[in-house]
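Coming up is one lone chain in structure tokens, specifically the form predicted alone.
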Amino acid sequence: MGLGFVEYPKHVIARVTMQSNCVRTSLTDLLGLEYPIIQAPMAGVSTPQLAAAVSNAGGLGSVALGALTPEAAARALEDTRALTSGPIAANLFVHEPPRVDAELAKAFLAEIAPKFESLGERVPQSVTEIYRSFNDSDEMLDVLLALRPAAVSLHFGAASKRHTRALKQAGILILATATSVAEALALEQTGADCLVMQNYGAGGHSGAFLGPPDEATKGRAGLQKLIGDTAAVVSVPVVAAGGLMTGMDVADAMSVGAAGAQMGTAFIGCPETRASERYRELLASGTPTRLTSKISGRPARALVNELLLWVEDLAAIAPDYPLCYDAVKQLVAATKRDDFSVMWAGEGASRSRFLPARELMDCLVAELNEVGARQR
């Protein structure tokens, strides 16, 4: 393919250049990628094999570290690095410490107790903060500084000033998730090098931290407006996230100012993930998704399955994240049933393609280049 340009509105951060089948944007320049595609981290589902396959195919593979201990995080990064020499991102949670309300937690545990008892399992007497915020873990910072991934991606807010300074001094780029223009501006102010703009239909946990996710960002039109409005007022690359499943979807987002896309649900069907057979069956069957705070204590979008329907019927107020998640995950572990499990997915789930990650990347790139070729 010869040199050519795809023209986008004047407020776009960088014009897109296609040369030798590569797609160059401010995102690819920033991270040294061939293609402006980021595989979302997806804690609990993604693997080092998935991240490496995406990086080897020219995108940015992400390793989910937020639910891991520093020791396990180091192994995950080392395992990924052993499989690829391409850039990788390490994803971490930066949530505020949960408010410990003993009475609220007691009421929640009392309501879910019958389910434990029906399984012959001991009812938990308390819940704990099963995931530490990156901002509270110098040990996790030490892991990152020692292993130096190309980037650290943050969810639920910004890194502390001290952690940000240490990452930047080590040459590690910072990607941060926002769900509104206000959040994007706040994250840029803290030093984020790239903003992942996530809409209401995104799978898994919403990254919202200045209020609940805004339903106005739902769907293609909502995401396009979010991208356009954000790209017009920030000076760093903007990445689109939420409901994107094809190269055409990526091109749509780029046409209004995105420098690339982050895709999660699109990769769940890949054999490199830990998704169960039942998880894959629900993706393939067109099962709808729903946003709920009852699973983890934070708004998150999942496939409608037995677990989601059950938690939605609970009357008790969910404890703060991740205290609520601790109780639900204990129950999920006790049931040992595929359909009574957490199955995060976005609104594009029904368009899933069940391909090895490398083949999926090839499809995405071919579709993206096809759109570019038509526009030249």
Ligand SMILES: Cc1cc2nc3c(=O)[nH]c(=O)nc-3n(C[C@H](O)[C@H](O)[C@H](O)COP(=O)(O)O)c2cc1C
Given for the second form:
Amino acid sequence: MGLGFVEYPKHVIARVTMQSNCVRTSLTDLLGLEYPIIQAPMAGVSTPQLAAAVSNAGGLGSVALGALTPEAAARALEDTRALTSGPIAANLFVHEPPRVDAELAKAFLAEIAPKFESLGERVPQSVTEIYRSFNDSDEMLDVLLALRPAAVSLHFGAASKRHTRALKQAGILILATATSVAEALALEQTGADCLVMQNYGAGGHSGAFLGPPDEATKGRAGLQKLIGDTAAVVSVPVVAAGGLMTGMDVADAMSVGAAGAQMGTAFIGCPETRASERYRELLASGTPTRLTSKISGRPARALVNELLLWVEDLAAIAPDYPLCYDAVKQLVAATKRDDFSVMWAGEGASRSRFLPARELMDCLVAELNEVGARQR
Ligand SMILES: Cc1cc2nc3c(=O)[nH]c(=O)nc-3n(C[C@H](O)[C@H](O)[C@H](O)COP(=O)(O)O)c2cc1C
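Same protein, the form predicted together with this ligand this time rather than the form predicted alone?
Every component of the complex follows; first up is the chain already shown.
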């Protein structure tokens, strides 16, 4: 079930050129890609194999480093580099440090304690900042400067001035996620080379950093408005993200000014990911998705599974990200049940295709080119 074929309006045809099988846009020019498709970084789900397959197929593969130590991040980048010589993006989180509110954490832990006790497991006495912001890690910056991915993509805000300067001096491009025109303008000001505009229906964490994610950006119409409004006021390439599952969806976003698409959920079903069988089953069965802050402490969209229904019933206020995530992750690990685990996914989940990444890329490109052929 696609969104139907679209015609590129005149102003976009000027910027989009179909060359034989390649699709040229300001995004492909910036990164040296054959196709304007970015495989979204997906911490815990994407792998070096996935990123390499996408890069080898002419797109931009992303390696999710946000949840890794600098040592593990270096290994992930080296593993990817061993499988492709194409451009890759290294993804990091730039969240504000959490407010450490002992009372809040205590109340949250007290409410989830019975679940640990029923499993015969030790109840955690405290929660920690399991993910360090890239802005606070010179070690992570050193890894990037040593291994030089083509791009760094950032979630939850902007890189610090010092980190931005160092990345730019090393010739590493900066892709940054925004969820509103105000966020896009703020990121452009900090030196972002490309803006990933993520809508309300996107899978995983919302990158919103200047307020809550805006429900009005949900769905195809919401994403189109977000793209159109942003492309009208910024001068860097704008990439669409959220609910895009087919080449027709990508073309649709490009018809309103996107220079390409970043797709996460579309790639979860690939055999190259770490998604469990149960995760794949829920994608295939058309399970709906919902946005909740109760899993990690920040709004994020997940499949409605046993874990999501359970956390939504909690009365306690979630501690700040990633403290809440630490508590929930510990519980998930103790529970050891497939359905009681974090399954991020976007509103296009029910349209998942379960293909090897190379085949999925070929499909996306064929669909995108078919739209181009109709317009010629
Ligand atoms: C399973 C999953 C994990 C994600 N993890 C990350 C991440 O580590 N870093 C990041 O910048 N974005 C992450 N995202 C968000 C994506 O970058 C992107 O915005 C989103 O996938 C787009 O929506 P879609 O899933 O509907 O295609 C994740 C998304 C999913 C589905």
